[in-house]
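Heads up, the chain below is alone and in the form predicted on its own; it's given as C-alpha cells.
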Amino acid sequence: MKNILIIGAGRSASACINYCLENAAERGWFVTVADSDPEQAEKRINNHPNGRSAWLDVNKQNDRMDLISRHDIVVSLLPAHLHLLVATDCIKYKKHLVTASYVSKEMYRLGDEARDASLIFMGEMGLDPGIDHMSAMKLLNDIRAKGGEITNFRSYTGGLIAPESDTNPWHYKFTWNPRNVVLAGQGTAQYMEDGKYKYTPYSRLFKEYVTIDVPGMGKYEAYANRDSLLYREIYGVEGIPNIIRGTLRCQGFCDAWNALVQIGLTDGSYPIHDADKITYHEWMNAYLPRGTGSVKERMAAFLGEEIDSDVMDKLEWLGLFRKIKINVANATPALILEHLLLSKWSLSPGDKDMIIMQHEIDYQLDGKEYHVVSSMVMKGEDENDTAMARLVGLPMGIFVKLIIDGKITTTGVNIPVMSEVYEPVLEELEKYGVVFKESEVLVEA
C-alpha cells in the first residue's frame, strides 16, 4: 500500500484530497491529511476508509519528520516559505514531493540531492503557476513540431467571480488565500516588450495595465505577473521580443486597487497604533496631509479623482470613510484591509467563481505570421466547490497518480514543463472540464 501525506487541508486542498480518496481503495492507498486544525482535517476525510487526519503544527521538528518518514510521497498545500521544512526531511527521509507553490532559490538548490537520492520533486504543480506551464508548453512544443518558430509569448490567468455571482462593484470575490490577494504583486514585475527589458515596480504595476479580450467573456484588464524573465529559457523562447505572464481582473479594478496601494494600505511592514480603537475614517484620516473638507472629500484630491468617480465610489462601499471602529489589535495596514475585504469580498452560499487562462502566442511558419489564442474558461459549482480549489489541486493529484504508477522518470527539482508530465496531466484533466480552445489567424502583412 503506497500512504501518501497532505500536509494543509485549507481551501485550495479539498480537490487534490478528494482524488487521492476517490483513487485509494482501488490502488491501493492511503491518505493522511495533516493540518493544524485536526477538524478541518477530519472533515476533509469525512470518514473515508483509507483516510485519516492529522494534528500537525509544521514548525515541530520531531512530529514532522514522524509524519514524513511513515509516508512514501508528500504533497504541501503550507505557505510557500514552509515547503522548505518539508523538502529537507523529505530528502533525509527520502520521499517524493508536490508542491503548488512558486520554487524558490533555495529548493532548486537542493536539486541535486534529490537527484543523487532519485527522488521527485515537482513545484508549481497547482493553476497558476502549474496549469499554465503545462497548457503553454504543449503549445509551443506543438507549434515548433510543425516548423514554426515563435516570435511572441504572453500569458494571462484569473481566478474571478463567475458573472452570475458578481454582485459587488468591485466584481471581485476571495476565491484563494485573503492574505496572497492583498499582498498580490509586491516586489517589481520583469518582462520583455518590443525587444526591450521592462521593470514595473509595486508603486506603478496596478497603473500600467493593459485590457486584454477573451473570447465569448469580454475584455479584462491585465497586469504584470512577477519576473517573466525566468521563463524565457525553460519555455525555450530566449530570443523573442515579447514575454509577458499577467494576473487577470475585471475592468475598473486595477485603478481602485491601486489607490489602495497608493494610500499605503497594502503595506505590512509596520503596526497601526490603537488599530483596536480607531474608526475606519479616522484611519483613513491619518494618512492625508492638512487641509480642509471631509475626509473623503481630502483623499479624492490626494488621488487626483473626482469625489464621484468608479475609483471613490469603490472606496466608500469598502466602507473606509465609516465611523465604524477597525476592532483589530497590533495589525499592519495590510491585516486590516485583509479583515475588510473579508467581510466584504467572502463568497455568498451558492456562489460560483471563475478561472480564465489564455496565451497569445505568434509565431513565424514558411514565411508567414500566425497568430494564436488559446483560453480555457472554467466556473465552479458553488462557495465550497471551487474552480480554483479544482484547478489548483487537481493537477497535483493526478501527479501523484503518475509518480506512483511509476510514470515519471524525471528525478530533481523542476517544474511541469516536460512532455512526460504535461502530456498525461491536461488529458486526464480534460475529463474535469479543463479544455482549451484554440483559435489561429494568419497576419497580413
Given for the second form:
Protein chains: 2
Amino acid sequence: MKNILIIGAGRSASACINYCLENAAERGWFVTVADSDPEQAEKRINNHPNGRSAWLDVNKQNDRMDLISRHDIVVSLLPAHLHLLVATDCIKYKKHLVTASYVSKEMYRLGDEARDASLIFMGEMGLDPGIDHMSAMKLLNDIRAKGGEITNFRSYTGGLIAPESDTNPWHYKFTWNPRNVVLAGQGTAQYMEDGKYKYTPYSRLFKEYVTIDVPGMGKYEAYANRDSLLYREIYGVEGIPNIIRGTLRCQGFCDAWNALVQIGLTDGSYPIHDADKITYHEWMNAYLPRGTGSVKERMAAFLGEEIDSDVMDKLEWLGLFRKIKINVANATPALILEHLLLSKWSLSPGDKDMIIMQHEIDYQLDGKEYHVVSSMVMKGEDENDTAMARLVGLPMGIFVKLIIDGKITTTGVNIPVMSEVYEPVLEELEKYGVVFKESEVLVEA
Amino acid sequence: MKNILIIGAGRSASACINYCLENAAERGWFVTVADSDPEQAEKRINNHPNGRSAWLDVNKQNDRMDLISRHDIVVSLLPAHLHLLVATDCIKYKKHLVTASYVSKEMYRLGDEARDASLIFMGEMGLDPGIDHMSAMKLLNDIRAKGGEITNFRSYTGGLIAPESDTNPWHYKFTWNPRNVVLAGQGTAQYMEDGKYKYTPYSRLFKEYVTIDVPGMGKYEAYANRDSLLYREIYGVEGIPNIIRGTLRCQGFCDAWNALVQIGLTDGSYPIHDADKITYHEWMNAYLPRGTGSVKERMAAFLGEEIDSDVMDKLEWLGLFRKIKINVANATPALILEHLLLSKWSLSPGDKDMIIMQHEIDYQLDGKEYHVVSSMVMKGEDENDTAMARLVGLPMGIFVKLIIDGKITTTGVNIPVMSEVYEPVLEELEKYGVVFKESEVLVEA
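Now show the form predicted in complex with another copy of the chain, given that the preceding structure was the form predicted on its own.
Every chain and every other molecule in the complex is listed next, the one we just looked at coming first.
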C-alpha cells in the first residue's frame, strides 16, 4: 500500500501534497495529484520523481472511478458536497479516504459499509475541524486520566491576518475559501450555556459575539460556530453545562460583518437584477427604505450607526457607496460581495496569515476547581505558504502516513478524537511549530 | 367532457366542491372528490347524486394515474409541491388542470407539452394569487383601452378577521393554512420603487411595512409579498416605475410578528432539543443572551421594547413566557409556534373572516394624472363558510365551467390574466358578492 491519490490542487492543497511528496522519496510512495486544472496539479508536483499529475473532472464517473481504483488511499480536497461521490467509489474499490471537511449525515451513513470493508474514512482532519478536535481531546483525556471532571468546554479558532500584515480597517484578509467566508454562519448556531440549550439564528450571530483574551495576543471577538452540541457525545462530555465552539475575528469585525448581514449582502439565494449594469451605490440603494439624504446617510440611519462610526468606515472602505459598476452578471448578493471582497481582502506578496486556536476548560478535581487555557498561535511564511494551508494540509498528510504504516486500527467513518490518531498527529505537528501553550489556575472553590 | 376530479377535501375545498356540485345537477356533470381521508371527501359530497368520493394517497402513482385517467378536468387543491405529480399525469392522459397555487418554474416548463396537447393548465386561480390578478388586469386593460398610460401599480390583499369577530390583541385568526402563515415571507421580497429595484430580506420584511388606507375600513399594514417583479411582463407593465404586491394585516401585527422573526421562532430548519420536555419559558430563554432579570425582561431588552409595550403584550398573550410545557416532540421552532398559534388563533363558532383586496393605480391620460383606488371587502358567514374558502374556491369552480362550456381558447401553463378568463369569472363572482368599489381622483398635473 503506497499509492496516494490527492484530489484537488488548489491553494490549501500545497502543504498536504508537499508532506506526502517529502515522505514519498524515502518511503517509496507514489503520489498522484488530480485536478480539473492539470497545469495546477503539475505545478504542485513540481517534477518530483515520486509524483504525477492527473486531469480529473470529478463529475465524470468513469474517470473518477478509474483513478480511484488505481490507488490505495484517497485524500479529497474537493468542495464538501463532492466528497460523497468520492466516498461511494472508495467503498466500491475498497480504498481509504481522508478529508478536512465536516462529516455530513450522508457520509456518516456509509459508516457500516466502510467498517465492514475494514476501511478508514477520516473526516474533519484539517485545522477547524481537525486540529481543534485533536488538541481538545488530548486536553480532555489528560484531565480525565488524572481523575478530573470536566465542567466547561469552550474552544475558539480563527484564520486571521498577522498583525504585521494587517493593513485594512477590517483587520481581515482571505486565507481560505472566500465563498465560505461570505456564507459563514448561515443557519442557526447551537450550544449550551449554564446547562441550557442556546440557539442563535444567523440574523443575530454576528451581534452576539463575545470577547476573549488570548494570552500574549490581546482581545479577539468570537461568534458561535455551527452546532457545538454535536460534539458533546463525541468528546465524551454529555452532561457538561457549558460547551461552545467559536470562530475568532479581530475586534471590530463582527459589528461590521453584522451590518453586511442586516443589509442582506450575504444572501446567495437569488440574483440581483442588472448586476452587470448598476453601481455599488445603486445596489445599496436597492436595500434601503425611501427617505431623504444620501445613500450613505440613509444606510447609517438604517443600521443605527453614526455616519462616521467604525462600522460605516468599514463599509465605506469596501466601496459600497461608490458609483462604480459592479460588473458581475446574474450574480447573487453573496457572489457580488465575494467579488468585491476578493479585490480588497486578498493577501499581498509577503503577507503573513495567522492561526489562533484556544481551548478554555474548567474541571473539578479533589473538590477544587481549575481553569485551563491552552493556546496555539502560528503565522504563515508568506502569501502562498500560509499557516492555514499548512494546518489544514499537514494533519491529512500525517494521517496518510499513519494509515500506510499500519498504525490505525479504527475503521468506519470517524473524526480524529481517538488517541491512536491525535497522539501521533499532534506529536508530529509540533515539529512544524504547532505548539499549544497551557496555563492552569486554581479557581477559589 | 363532464367528469371533474377534485383532489383535496380540506377546509378550503368546500366552496369549489359546492360550486361544482350545484352546477353538476343541472348540467349532468359528475364530480369526484379524492382525499387521503375518504370520510372527509364523503362529507364534502354530502350524498349529492352527481358526486362521489375516492380515497387517494397522492404519492401512490398507480392509484393517482388511474383516477386521473378516468376524468376530464382535474382541480388540484393539494399542497403546492405536489401539483407537479398531478400535472405530469395530466400531460400523460391529456387532462386539463386547475390550481390556486403559485405556478412554479417546474410547472412552467410543462407549458410546451401542455400546449402541444391542447391542454389548459391554469394556476394562481384562487384569491391571492387569483382574483388579484384578474381584477388588476381588468382595471389595467380598461385604462389602457381608453388610452391611459399606467405609471404606478400597487396591489394589496389580506385574509383577516372581521372586526366583529376580532377578539385578540393580534387582531388576527387563522383562515388559511397555519403553516403557510408561520413561514410567510421567507426569502427576499422584490419590487420596484421610483424606477429602482428594491430588495427586502426576510429579516426586515415585517419591520418595513407601509400603512395603507382602505376606504370605509380604516388603516391596515402592508408588507411586500414575494417577488412582485415577476408580474411586470405578465401584466404588461414592463417599464413601470412602481410595482408592488403586498399582504395586509391589522395595525400592530407586523411589529409583533417581526419580534417572533427576530427571536427566531419562524425557523423551520432545525429541531429544538427536548421540545417535548421544556416549557415556553425555557424555550424563550434558549434564544436570549445571558443577563439579569426575568426572561420577559431580558426579551424586552433584546427586542428594544418597553416591558409593557404592545409588542410585549402580544407575546405575553401567546403565553411565550409561561412555565407550561410545549409538549411537541422533535419540533422545529416554526412547528412549535404553529401549534401554539393554533390554540390561540383558531376561529370560534360564529366567527366571520374578512378578505380585503385593494389596487392602487396611477395613470396618465391626455396630459393629466389620475389615481384610482379599487377595493373589495368581503366577510364570511361563519367559521366554516369563510370568505377565504369561497374566494379561493369559486374562481376554480367557475373556470372549470368555462372549460367545459368550451369558452377557453388559451392552452399551455398560464395564470388568469387574459380577458376570456377574467371577464366571465369576475362577472360571475359578482353574484357571490365579490364587488370592487372604485374611486378615481384627478391628481394636479
